[in-house]
Structure formats: C-alpha cells, structure tokens
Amino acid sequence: MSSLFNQYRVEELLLATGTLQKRLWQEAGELRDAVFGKEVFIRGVIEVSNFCRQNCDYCGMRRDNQKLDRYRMNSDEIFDHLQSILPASVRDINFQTGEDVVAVRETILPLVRRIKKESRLGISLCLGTLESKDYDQLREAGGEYYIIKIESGNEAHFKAIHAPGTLAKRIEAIHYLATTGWQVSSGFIAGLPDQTKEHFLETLNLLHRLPLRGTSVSPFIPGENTPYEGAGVMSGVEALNSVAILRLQNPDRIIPAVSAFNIVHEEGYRLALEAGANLGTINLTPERQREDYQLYTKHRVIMNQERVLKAIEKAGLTPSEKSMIRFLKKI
C-alpha cells in the first residue's frame, strides 16, 4: 500500500492538485510499470445492441428513451465486419450491449463460439446482469472476461439513480462469475448527482474488496433524454485522481482509460494513462450504429486506432503485443 495513504486521507487525494496530484499520479504510474511494464493493452469494442430493459437515470439507452433509434446487430454481420476492419494493434475484443437478453442469446453466443474457434483474440463481454445459465453458456462458448459495473457502491444511492436491479444482485453476480472461471471487471461513475464523498469512499472500498481482475472509473456525463440531462459536468479532477487511487489500491488490476475522459478534458485520455491506467479501447462499431449507442451523448469522442496510439505515445508508454486476458491468466 502506498505511503500516500499513511500521509493523506483518500478524500484529500481525490481532490489533489498541483504537487500532490503529480506525486499521486507518479506513484500510480510507477506501480503500474512495476507490475505490467510500460505497456498498454489494446482491445477493440463493438456495441452490438442498444436495446435495454433497464431504466437507469444516467444512461441514454434507458428503456424510456423514445427518441433513440434501436438496433441489434446479427452475428454474421459482426464477424464479417471484424474480418474487414480489425486493427493490427488489437489483441482482445469486447462485445457490449444494453441489457438485451435477445442479443445475448441470438447474437453474442454464436459470435463468441465462432471467434473462439477461428481467432486468437481474447474475448470480453459487457452485457449486464443475466441469469446464471446465461453466464455459464457464454463461458462455455469461449467468453473469458466479464465487465459488470456497480456505478455506485452505496445501496441507497444505487437505488436512487435507478441503476440496474439492486446492488446486492450485482455483487452476487460478480462473486458467481469469479467462482465459475470468469475474470471479472467492475467500476463506477465519478460525479453522479447526489454522490457524496462518503458514497465515493464506500464505492472505492467495495471495489477493492471484490474478487476483480479489472476496475474502472468513468466521469459522469449528463445523458441526452435522461432525467439527468441538465445536470452539471464534473471537472474531471476527481475521476482522474480516482484512476491513480484505484491503481495504488489494486496494483495488479486492469484499469482502462475511457473515452469520456476526453469530454471533461481535451487530453483526458492521455492523462488517465499517466495516472495509472493500462488499457486502451478502439471503437470498432460500424458508423451507422455508433451514433445510437448513446450512453450519454451522440457527440461522444470516438477513439479510433490513431487516437489511442497517439495518446499512448504521448503518455510515454507503448502498445502491448500481448492479449490482456492471456496476460492475466499468468499472474
């Protein structure tokens, strides 16, 4: 555990600027380098479906958003698309949806089976809370890494923002996944409305205790056509400092730089890497669907290969030749 935690309270580190922030990020970066080297894993993501049965207050894909054009890609379409555009730097692929069980059973399952059979890509999935049998079938098909975020680690706040299901159910799912062969990642949103410092600390502590191989933080961005549309955007300081804190608390976890950092700061993606992140994601969703995968705004920053590689270089790091998932299996 970093000596910073002996000298400062976590809430002080969350708000750190100037010399203290520089020290925080430096220690986090050095710890990442000690475990993973000065390398950043690179994965691709395809956003398979924007149908969602949940109604989260912070998400533009919530089921009550009638202004969103819904889509659901099929497995052959995705496989052919990947074959034609997969960047040379990508070693893992992530398939992401709203909470759409139709897409899971009709698109994701056959797609994972085919990719597992015909490529060496590591396969990660972000599909929401499912039934145990669905997790098991996806694992048998070849899924290896499952991303299931909690967004807030305070039960009352989780309920107030209408996050999916219940916090207890999400935690139960994380434990089930971890005990059935999955490598699991979770994370939270920094700056959600009514999020107190106590919520922040409770969330960090919960994530630290859970059996995870990856942890993430995203800055809150007010979603179009959501109850939070008019809420303010946070400065990004707390979210970026959270990357460093997560690294110091969890040295051997995968921590992504997320594209939303570029909305709160022009160089936010690069700064997240400097603060200890070690995963970059290239968006491979076809352009005709990309605008409608509306987590927050249609005008999000799309991280293509050029932007990701440039951010990695500017952060003084190099793209990894290894698969994130294969690497984790060895440590």
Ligand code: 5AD
Given for the second form:
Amino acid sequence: MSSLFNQYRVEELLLATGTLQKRLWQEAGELRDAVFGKEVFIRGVIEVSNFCRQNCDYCGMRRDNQKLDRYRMNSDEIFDHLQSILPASVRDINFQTGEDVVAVRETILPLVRRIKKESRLGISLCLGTLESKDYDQLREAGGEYYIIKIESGNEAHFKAIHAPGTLAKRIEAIHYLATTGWQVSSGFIAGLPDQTKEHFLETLNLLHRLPLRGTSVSPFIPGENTPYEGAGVMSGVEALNSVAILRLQNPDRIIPAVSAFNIVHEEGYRLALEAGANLGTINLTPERQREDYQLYTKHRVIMNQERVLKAIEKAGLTPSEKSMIRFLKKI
Ligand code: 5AD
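For comparison with the form predicted on its own, would you give the structure of this protein in the form predicted together with the ligand?
Below, the chain from earlier opens the complete complex, with every other chain and molecule after it.
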C-alpha cells in the first residue's frame, strides 16, 4: 500500500491541496498506469427505464417524485437504436434502470440475450437489488458485470438517506453476485447530507473489503424535486481526492470518471482521469428519454464520444481498444 497512508491520515488526504494533492494524484495515476497501462476503457450507457420502487432521498427518480414523466423502453427499440448510433470507441455497454422489475424481465433479459448473440460488446448491468433468480437469469442470458452501489457504508446513515433496503441486504447481494460468476462493482456518493468523516472512512474500508472488480465515487449533487433539493455541496476537490484514494487502496479495480464531476468542477471529468480513474462513459440514451432520467438535475452534463475522447487526450491517456470486462477476466 502507498507510503502516503503511513505519512498522512485518510482525512488529510481527502482535504489535500497544493503539493500534497499533486503527489496524491500522481501516485494514483502511476498505479493505474502500472496495472492497466495509460489507457481508459470506454463504455456506453443506456438508461432503459426510470420507473423506481425505491424512494432514496438523494435521487430524482424516487417513487414519490410525481413531477417526473416515467418511461420504459422496449428491447427492439434499444437494439435498433444501438445498431444505428454505437460510437466506434465503445467496447462495453451498460444498461441502467430505476429499480423496475418489469423492465428487467420484459426489456433487459431479451435485450441481453440478443446483444450477447449478435455482438462482441461486454455487458454490464445496473438494475438495483433483485431476487437471486433474476441475477441468475441475467447471468445466463449473458450479463457479466453488475453495478450495485452501497452509497454509504454506515448502516445508520444508509437508513437515514433512505437508500434501497438495508446496507446488510446490499452487501449480501454483492457477495451473492461475486460468487455466482459476476464481476461486481460498487460505489458511494461523497458529500451526502449528514455524512460524517467517520462514515466516509467506514465506507472506504467496506468497499476495500468487498469482493469487487470496480469501485466508484460520485460527488453528491442536490437533486431537483427531492428532499435534499436545497442541500449544500462538498467541494469538487474532496470528491476528486476520493478518486485518488480509491485507486491507492484498490490498484487493480475499474474506477470510472463520472459526469457529475463536471458539475462540481469545470474540468472535473478530465481531473478524475488524472487522479487515477480508468473508465469513461458515453451516454447513449435516446434524447427523448434522456431528460426524464433524472438522477439529480436536468442540467447534468451529457458526455458524448467527442467530450470523452477529448478529456482522455487532455489527461495524457489513450482510449483502450479492449473491453474492460474481457480485460478483467484475464487479471
Ligand atoms: N448525487 C450524486 N449521485 C447520485 N446518484 C443518484 N442520486 C445522486 C445524487 N443526488 C448516483 C447514485 C446512483 C447512481 C446511478 O447515481 O450513486 O447509484
């Protein structure tokens, strides 16, 4: 583990500025380079449905948000759309939904089967907490990578923000997925209301101990039409330092640069790559649905291929020719 952890407490690294911050990001970037090369994986994401049975206080798709128009796409519609617009750089595809079991059974399952059969794309899913038999069916259909966030690693805080179900159940799901052939990714939101430094450290420790191939941090953005609408935000600096800390703690995991970094810092996306991230996401949701997939705000920054490639280049990195999922199978 990095010598930075012997010299500084994690809380200090989190708040690092100036030369310490430079050193933190540099070490993290070098670790990424040593494990993955100076390369960034590129995935596409389609937000398939915004129906959600959960009611998370931080998320605009919560079931109590009646201001949101709900949509659910069907599998043919998505397949045709992908065929016509898939950018050349994309090697993996992620399908994301609110927690919507109808979408899982009616859209995602047939879609995954078809993509598996007709393309070489790696298939990643982010669909919430489901029943074991749903995970099994999705795996059998061709799903390979499952993203299931813990959001906060402190049980009481998890409950206070009304994150899905219980933390224990989420952890159980992560273990189940990891032991049934999935590559699993999890992550947290940095700067949530009532998140203390202790919660933060507890979250990092928990993520480190879990059987994960990927880990993400997203800066908290107060969501429109959520109970946290007027809440304060943490500085972009802390969220970016979190990326570097995650990398130093978990050298061989996939760590995404998420578009929310661009909301908290002008050049946030590129800086996340400089701080050790190694995955970029191109948003491929059709425009008509995009506005209603409201995690936090209508004004989120949409990352298209041009913006993602530019950020990668500016960070001194190159887009990977490989699927992250296939790469992970070999390490
Ligand atoms: N701020 C930042 N990230 C959020 N997410 C949901 N709401 C917010 C928010 N207000 C993230 C969560 C979720 C992912 C899809 O988006 O991490 O798992």
